[in-house]
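Starting off, we have a lone chain in the form predicted alone, written out as structure tokens.
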Amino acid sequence: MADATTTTTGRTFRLELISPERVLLDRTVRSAQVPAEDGLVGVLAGHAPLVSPVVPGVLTLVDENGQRHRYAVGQGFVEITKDRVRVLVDSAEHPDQIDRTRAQKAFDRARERLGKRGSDKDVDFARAEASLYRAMARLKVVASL
């Protein structure tokens, strides 16, 4: 486990982005924004300890060189300590892994299903809503390329 350090570019901390399939990211960063249940949680080195649910959305980080990176994440949890942030989610995707056309089709399908709310008893609205949020996150991430 790395400690928070002071570098010529400022204080940094370790960020881990983990899904059931793999560790997508394990690097030193300057800051991160995590999509949490109550809104975006901004994190800098030395942040107060926190555990919070993560919702589908865009995780944004600024690396040691000041470069901004975005990842589409699913639901899960974030654990924040003074020197590390661990994001454990059911899915996580780098922009290079996202097919924009497929994400747009998933978004359109989910919106169509949600438009039938109350009129179609065969539609699982909670699942359609989760699909919509995942598709929105993917589209936001690829739009930033």
Contents of the next structure:
Amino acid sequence: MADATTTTTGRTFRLELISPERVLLDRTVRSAQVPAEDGLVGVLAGHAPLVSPVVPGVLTLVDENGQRHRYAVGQGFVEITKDRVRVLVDSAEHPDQIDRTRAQKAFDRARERLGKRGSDKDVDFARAEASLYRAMARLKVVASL
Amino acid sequence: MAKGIKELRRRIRGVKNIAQITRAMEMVASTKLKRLQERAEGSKPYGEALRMLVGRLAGKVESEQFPLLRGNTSGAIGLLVVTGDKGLCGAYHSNLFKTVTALVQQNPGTPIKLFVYGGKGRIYFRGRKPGIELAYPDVVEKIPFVSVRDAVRGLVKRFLAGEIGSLKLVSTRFLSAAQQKPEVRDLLPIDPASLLGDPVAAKHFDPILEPSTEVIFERLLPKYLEMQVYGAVLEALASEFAMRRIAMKAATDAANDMISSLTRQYNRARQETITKELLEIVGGAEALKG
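Since the one above is the form predicted alone, can you give the form predicted together with the partner chain too?
Then the entire complex follows, led off by the chain already shown.
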């Protein structure tokens, strides 16, 4: 990592974003930010090898031309190796594919369900929480357009 | 006689219509099969990456400490059966149901809980012996990964709660475009050998594991199951459409055979009437002469 500090802006690495349905991205990027379990992990070329769970959130990347792209991602894993970052997630969406009103509705629904905590035994809170995070990620990505 | 000819003409027209429909269905099944194969192809990179990660981590952990790799005390068997929503696909469903019935008979006295994908399975198992524990409402053909994921999560929860002691998957394997066969696979407890834990690769694989190797491995295991089931569903769908294509091709061929045999009958009957009429005319003329 130390040798990367001086020339990071010029250096690139390969980023793969893969869902069970398809390979969404396989491209060269300058940097990436992955929503890992312990917080956002910023990755530049030469990052130390790492494996960590990914939580629903926003994946940001900066391509070779300095352009920023954002994706709403679901749960999964990130695997950083010497020359490649691989993000395996249940789902990933580009802002173009996101339906804003649907995301907002999902957000409201999840919030309402979470509000019933303790009163209603039928509500699966872990699931409601996960869908809340997913909806938040979607809304954030759309807002960045 | 004239009525017989009319009847034959009507039947020929009817069979031709059927042949047209079955041919169209054959073509639909064949395009859908192609699309499904593409979908299965698309899911491969994820599956492979996941398998590699699981394999390398499996070489690093003590597998006995993970509940998903251990049995539990429940004697109940959970069966996840993947069926389709539509018929006209040859023996696809009857083969599946036979496999399930055989499994049930092999385990007399053992409680069996059925988890069913597909409308055909819902209809078949309703009111039959083991009864349906849970039927998933999804249209199998359009099933997204997240929906399979939620189903598997529910099953894992039941396993961890001790409601089921093991989980088997009954689905159709796509061996080739011409050969598909129902198969029973063990899902839970996960056989540690199936994870292909590779101690050698694990040794050279030394990343930072956050929060810990155990936590990551524990999260990976259900994901691994989800992917297995998702793959099996895609494969079952490909099998269904392959069998439907074959069944529809057979139906089209049979209809065409029937059309030619009916046409032959029709022509013969028509010829017969003409001959008879001619004979009558000739006979009548002879009689007038005489």
